[in-house]
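One chain is shown next in structure tokens, namely the form predicted on its own.
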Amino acid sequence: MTRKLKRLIDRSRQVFIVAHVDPDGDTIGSALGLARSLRKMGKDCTLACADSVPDALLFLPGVEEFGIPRLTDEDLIIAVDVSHPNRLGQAYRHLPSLDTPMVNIDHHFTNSMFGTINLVRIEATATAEIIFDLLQEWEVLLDSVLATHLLTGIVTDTQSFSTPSTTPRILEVSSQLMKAGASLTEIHENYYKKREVETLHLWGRILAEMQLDDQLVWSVSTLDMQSRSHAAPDDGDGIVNLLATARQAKAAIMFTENEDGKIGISIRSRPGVDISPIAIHFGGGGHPQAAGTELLGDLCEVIPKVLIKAKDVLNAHDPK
């Protein structure tokens, strides 16, 4: 599979490398990662997100480059940490029907195998140490920056290894990358440490609009609650691993309200408790402790029918 990969980049000049929707540390740092490496191998790369990066990953090298260009004259297409056509937005979600040729390069288990060549390895930690072993096997050689997206994507991944997915492979890959000179600390630092007053306000919202119903522990944000906390939907990013430490619940549902008439949908939960049927059910997709979704329609519409599914779910693993 590699060698057909490699191969293909090969014969490559310009290679349009796509990361999904509603963008993650994964997503955004084995793309800049990826495509500071094809550079080096003198490839010409586009960065496209159907969605913009948001404020917790700005620091990063080079996340200016993302946009939403047109496909123009690229030979070839990668999808990074995509698990779905659907997540590759609006913008993108035709392009595996294009006769160009794509790759499909991530590590969840829901993927669907859309790409002309599929490295799809779902016992990796995050797509960023699959990026990690084609640069080994590529011999390109790491530096700072490189190695600094691609810690990015392990980091966000685990949530600074604190997941079940934690390894100690992955703890023996992101030590290298520090060695190469990324800083545990500053990802650490600018991803989860430094937020702006105006999404802590949206916090306080959120946490006050909290429900715990028997396992499962919900909330919202609605573009009211963003409106007065001068925020902005993604603001609210994150706040659902916070709703999940609930030590009475199971997993934890965030509801999002977005301007286009789309609910977001981010589901975490306990280790051993396999939320994704909850996503995949709603035509989203993800992990078993963190997955999501989201669908059109109102919040009253939207909420009542997760809950059924979710609490569907969570009496699966514990049948009364």
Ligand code: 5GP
Given for the second form:
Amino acid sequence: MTRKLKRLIDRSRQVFIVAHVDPDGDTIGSALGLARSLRKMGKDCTLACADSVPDALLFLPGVEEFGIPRLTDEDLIIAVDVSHPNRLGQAYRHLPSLDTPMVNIDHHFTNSMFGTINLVRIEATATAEIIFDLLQEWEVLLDSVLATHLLTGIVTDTQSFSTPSTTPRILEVSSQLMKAGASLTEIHENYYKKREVETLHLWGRILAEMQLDDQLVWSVSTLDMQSRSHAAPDDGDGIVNLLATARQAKAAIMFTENEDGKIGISIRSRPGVDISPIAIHFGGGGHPQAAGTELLGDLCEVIPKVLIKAKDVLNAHDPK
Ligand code: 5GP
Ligand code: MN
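For comparison with the form predicted on its own, please write out the form predicted together with this ligand.
The next block holds the full complex; its first chain is the one shown before.
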């Protein structure tokens, strides 16, 4: 598999690297790390993402290159951390149907294998770990920028080395990335510790709306709450992890109203509780402890529908 990938790369000159919509640290860090490595190998790279990169990731060197370019002379497409063509976004979901070969590098067990080559390793902690392994195989020398890109993917996908997906091996990989010059403190300072006051005001409103329903804690971010806080819908990203700290809760769900009429749904759970079936039931995906989807409709119809399914899943897991 990786030999076939190397042959494709050797034959290509210009590579189109695409990250997933609503981008997170793993898709952005992996895409940047891959681009930097391929450039060291003499390739031209274009970086694409249908959505803009969140403020918390703007510290990453090279991140300003992301945009929504059209595919032109590129002879290879590589999707990173993308589980399904839908996750490429409106601008790019047609890419798998083009004649240009497409490589799918990912670690989601829900991956739909949409590439010409699918390098999907569900045991990998983060897509950044798969990229790290490729670089070792290709004998690309790590530098501090490359190491920062990959360590950011690992830190953000493991919620700072705290999820059950954190393996002894990922700590070894991270140690090598730190030795190559990546700073864990710099990543933490930038990603977790530089929130706008408006964001924290929004978080306050979301926490005030929080409800505990048996083993499930949930809350909402309405357009009205966002505008009163002078914040945007994605300023609520990450608060679901805080909701999930409620002692009584096995799972947390965050409902975010967006201007386009879609409700974003983010789900988290305690180790050993698999909430991915909830997201999958509503057309989404993710991991056992962190999954999500998007639904068209009003909050008042979406919330009860999702809560009923969530309770089914939690009860099946832990029948009373
Ligand atoms: P988050 O709640 O942080 O947005 O996403 C948690 C996990 O669920 C991530 O692994 C992300 O890739 C996945 N995820 C979130 N939204 C969607 C979606 O709409 N579709 C799919 N397939 N996966 C999603
Ligand atoms: Mn990931």
